[in-house]
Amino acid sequence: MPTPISGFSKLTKEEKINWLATQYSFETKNTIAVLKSYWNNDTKLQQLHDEFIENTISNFYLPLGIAPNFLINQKLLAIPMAIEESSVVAAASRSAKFWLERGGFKSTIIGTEKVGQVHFIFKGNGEKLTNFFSEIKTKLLSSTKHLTQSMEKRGGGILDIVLRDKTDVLSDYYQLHCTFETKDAMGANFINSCLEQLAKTLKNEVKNYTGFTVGEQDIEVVMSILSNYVPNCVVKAEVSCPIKDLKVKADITPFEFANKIVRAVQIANVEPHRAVTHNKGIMNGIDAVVLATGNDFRAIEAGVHAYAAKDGHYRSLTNASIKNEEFRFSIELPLALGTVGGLTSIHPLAKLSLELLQKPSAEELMQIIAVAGLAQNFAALSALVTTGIQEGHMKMHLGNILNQLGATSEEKNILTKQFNNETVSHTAVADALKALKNN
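Return the structure of the sequence above as one chain only, in the form predicted alone.
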């Protein structure tokens, strides 16, 4: 039975691993050797990775792939993608090649406004609070000048502060709703520092406000934190072409294919069970590029899914339509990204990924990543409405199955050829490998 430990963070990496091995009987599983095999031989590089988080014991690798042939706003790019799931990079690459020959992708920025809030409790007269806020708003803004000066020189800063009365949903609950422009930085630390200063100024000013009674001066600041829901930090990406150019398979006409895509999106708009999987496929492409560029995929996921339900019903992030014999396919979603600061500036592969993308601004990266999501969705829907999703996915997954079963290089070559025209499943591959070994 493992025992609790005090001071685990103060142990060396070796000591941490040895403690785990002792407490959880890892020696018999060769775990120590596995953990150490993923250490980087470059000690400086390993130290850099060790310092990204706390209590590091090893590195957890994801493949970094490239999806070429993305023509975005007439600029040809190869998009880096960090992901473990089979067929994602291949699907994105197929979509890129398909639309390269049909004019490529177009993308536009709708807005770049980010949000942070100071949440507080006020049990006094709401009208007095409104008057108080009007009088101190200038002081609130000026109190953050030492934090915003550098950002303002780059064209960013605090855009506005609004007092919001939320007492209709929670007793005595108010907030300072703040909007920000952070330019090429994701801006989390900047926003949170500003919010904490605003909260401090709010508490100081309320104590000296003569319009309040003694009881009304007891404002309770609950928390000050950015929001990952950024409905005004939005990008749109789209493709279009004459329906006659949508020839994808011999057994389906371009018109039939276009209508099936439109119908598939309509289903995702009315059926949440389908919409979640539909949008998950979009996020396969988006998260892969977000990870590769050192951005926060968890924040992106949270904000995007909230946006998909912004009208109270969870819907597709993409839209498809047919008009005047033209097919249009588009996506609109919030993406709060950065190209400076954080891991984007210190993770070697994140820096390399941004270089591969020709050092984009945050707005350009928003456009690239939106396109990756749109391409992924087009590839998934194309498969779903024609051959089905499993044919392509399982063929890509064949290599993983063979590795899991311990196949040799020669066996992999033989079985890859064998399953070129056969349905791939774990059972079928296992049986074929067993039969091959017995021959």
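Quick caveat: nothing in here was measured; it's all calculated off a predicted structure. Here, rigid core means the biggest group of C-alpha atoms that superpose within 1.5 Å across both forms. Numbering follows the first chain given and starts at 1. What changes on going to the form predicted together with a further copy of the same chain:
Superposition of the core reveals a Cα shift of 2 Å or more for Thr427 between the two forms. Once the rigid core is overlaid between the two forms, Ile414 counts among the residues whose Cα shifts by 2 Å or more.
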Contents of the next structure:
Protein chains: 2
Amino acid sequence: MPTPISGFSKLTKEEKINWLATQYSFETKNTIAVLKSYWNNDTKLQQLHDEFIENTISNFYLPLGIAPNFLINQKLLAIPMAIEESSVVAAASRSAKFWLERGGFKSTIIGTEKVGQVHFIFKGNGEKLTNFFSEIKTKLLSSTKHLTQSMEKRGGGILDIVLRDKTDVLSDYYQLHCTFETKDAMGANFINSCLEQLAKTLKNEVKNYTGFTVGEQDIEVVMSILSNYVPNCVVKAEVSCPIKDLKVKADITPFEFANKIVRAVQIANVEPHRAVTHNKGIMNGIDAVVLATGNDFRAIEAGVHAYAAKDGHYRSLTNASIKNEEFRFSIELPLALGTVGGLTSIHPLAKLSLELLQKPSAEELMQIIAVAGLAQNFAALSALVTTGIQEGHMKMHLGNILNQLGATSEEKNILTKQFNNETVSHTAVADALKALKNN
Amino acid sequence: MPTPISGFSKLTKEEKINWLATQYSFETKNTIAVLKSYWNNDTKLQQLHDEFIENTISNFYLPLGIAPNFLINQKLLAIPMAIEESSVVAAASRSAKFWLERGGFKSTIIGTEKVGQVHFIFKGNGEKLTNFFSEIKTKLLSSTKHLTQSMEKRGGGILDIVLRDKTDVLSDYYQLHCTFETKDAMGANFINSCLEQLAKTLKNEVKNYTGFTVGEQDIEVVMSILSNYVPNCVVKAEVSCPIKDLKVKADITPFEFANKIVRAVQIANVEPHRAVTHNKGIMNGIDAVVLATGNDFRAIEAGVHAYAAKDGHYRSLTNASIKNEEFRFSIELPLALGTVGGLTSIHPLAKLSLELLQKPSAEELMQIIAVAGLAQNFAALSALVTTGIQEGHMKMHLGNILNQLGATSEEKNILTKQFNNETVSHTAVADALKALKNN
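Next up, the form predicted together with a further copy of the same chain, please; the one we just looked at was the form predicted alone.
Let's see the whole complex now, leading with the same chain.
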């Protein structure tokens, strides 16, 4: 039975690993060797990665793949994707090529507004609070000057502060609802610093406001924090072509194919069980680029799925339509991204990914990532409404199992053919390989 | 201007990288060297990682950290977390220690049912379809026998198939709504293979059913696919203690602290702008373990956020309450996870992570990961309702900037003190370091 530990974070990396191996008797005896085999030889580079977070013991590898041939707003890009799931990069590449030959992707920014809130409890007269707020609004703003100066130089800053009365949903609950423009920064640190300052100023001003009773002066700031729900930081991406150009397979006409895609999107709009998976596939493409460029995929995921549910019913992020012989396919989603700050320049591969993307502004990165999501959905739907997705998945799955079992190239060739019409499972493949070796 | 490429996937890894470097004139001249510096020396291990996905050019590093001292259902665990964001592992560790001293975490499985659907269009008499379905249901099930055999041996399989009439939301739209038990496998391949078989059988049986008119026989299967929306694959995790034991800081009483946590959760329940960020923080903990154990975080994210919005209003995943001098804090969320199959045994660090967690079943992993989410939320709320989150964040942020600027240990010490009361920004830190070096 392991025992609790104090001061784990103060151990060296080696000591941490040794402690783990002693406490948790690993089945694999070479645990320590496995962990170390993932360390980088360059100790300085390794130290950089170790210090990104706390208690680091090794580097978890995600494959970094490339999807070339993306024509986005007339610019030809190769998109870096960090993802462990097979077929995602292949699907993106296939879509990119397909639409390259049909005019490419168009993407436009709809908004870039970020949000943050100071949540507080005020037990008193709401009208007095409103008057108080109008009187101190300028003071609130000016109290953040030392924080906003450099952002303002770059064209950003606090856009507005609004007092919101939320007492209809929770008694005595009010907000300072603040909107921000953070330009090429994702802005979390900037926004949170501003909000914490605003909360401080608010508390001070309330205390000094003679219009309040002593009870009213006793407001309680519950918390001050940015929101990952950014329904006004939105980008759109789209493709279109004459229906007749949608010849994808021998056994389906362009018109049938277009109709099936439209139908599949309609289904994702009315059936949440399908919508969630439909959007999950989109996020395969989105997150892979978010990760590769040093952005925070949890923030993106939360914002996107809440956006998909914004009208009270969880829906598809993409739209498909047929009009005047033309097929149109588009996506609209919120993406709060940064191309400066955070890990974007500190993680060498995030920096390299941004260079590969030609050092995009945050707005350009929003456009690129929205396109990656749209491309992913097009590939997924194309497979789903024609051959189904298992054909491709099973091929990759078989390859992974054969690698794991240490099959030779020759054995791989033979078994790939053999499993063309058989169900791939670990046991079935292991048995077949054994049989092959015994022959 | 770069040019399109055909057959990129057929190039060797070296050729891919060279092509990228030629086409996209990188600013950093040593791009190729940087990419290669992330390759593993062990060429066989590197090949394994290269083949997880397509067009791989390098390994994207995510730090693998350890949060020790998690007492879960009376078992003491050290939890592996793969995440690039600072403070997450530290926060998890802090919560683990805090609750270790207060009885630990309790976690229970509420359900493990997975879902998949065959979506189809039937233009005809709905009643006839219902009769047809009752007649062929057994045939549908038995047609999947070759796929379900081995899963049934492990206690899983298809639980049920239901015909759903969805014509009220989309004309002529019906589903075979199928439920599955997939035991320790996440089950995506199993479910999709079953569904594609069910769709095939359905089409054949419809064609041979004499009760249908020729028009009715012409059903259209739009797609067959598992759902990542799994509201019946749910786990709960909880902690509780007497309020008096909640002494966390000198300047706040246990009672005030408990009340503020409850208030913060109430706010996340009524205000979507807060709920999204509240849940995002939970997902920091969840995804880090999902990634470390070789599971698919996009699937988890999609299922969790849709679940948070299931009553038409996006809400908090956690609950907090005070009753009879006791503080209770809990989480309930859907987690469709696997501890066999997929990358769980193929990715050496995923395998090692599962060994560190004492080779959990899928149900045990659900419990562990739910606890990681709950711990994360407790730490985040504790910081938010007391000192705010910027204090901790800024410290890590400063450290990262100083590393990037190549500051020595001595310089780090001096500047860490100096920035105690100053706003951390890249420019400010760079200026301060320059000034220090010039002195």
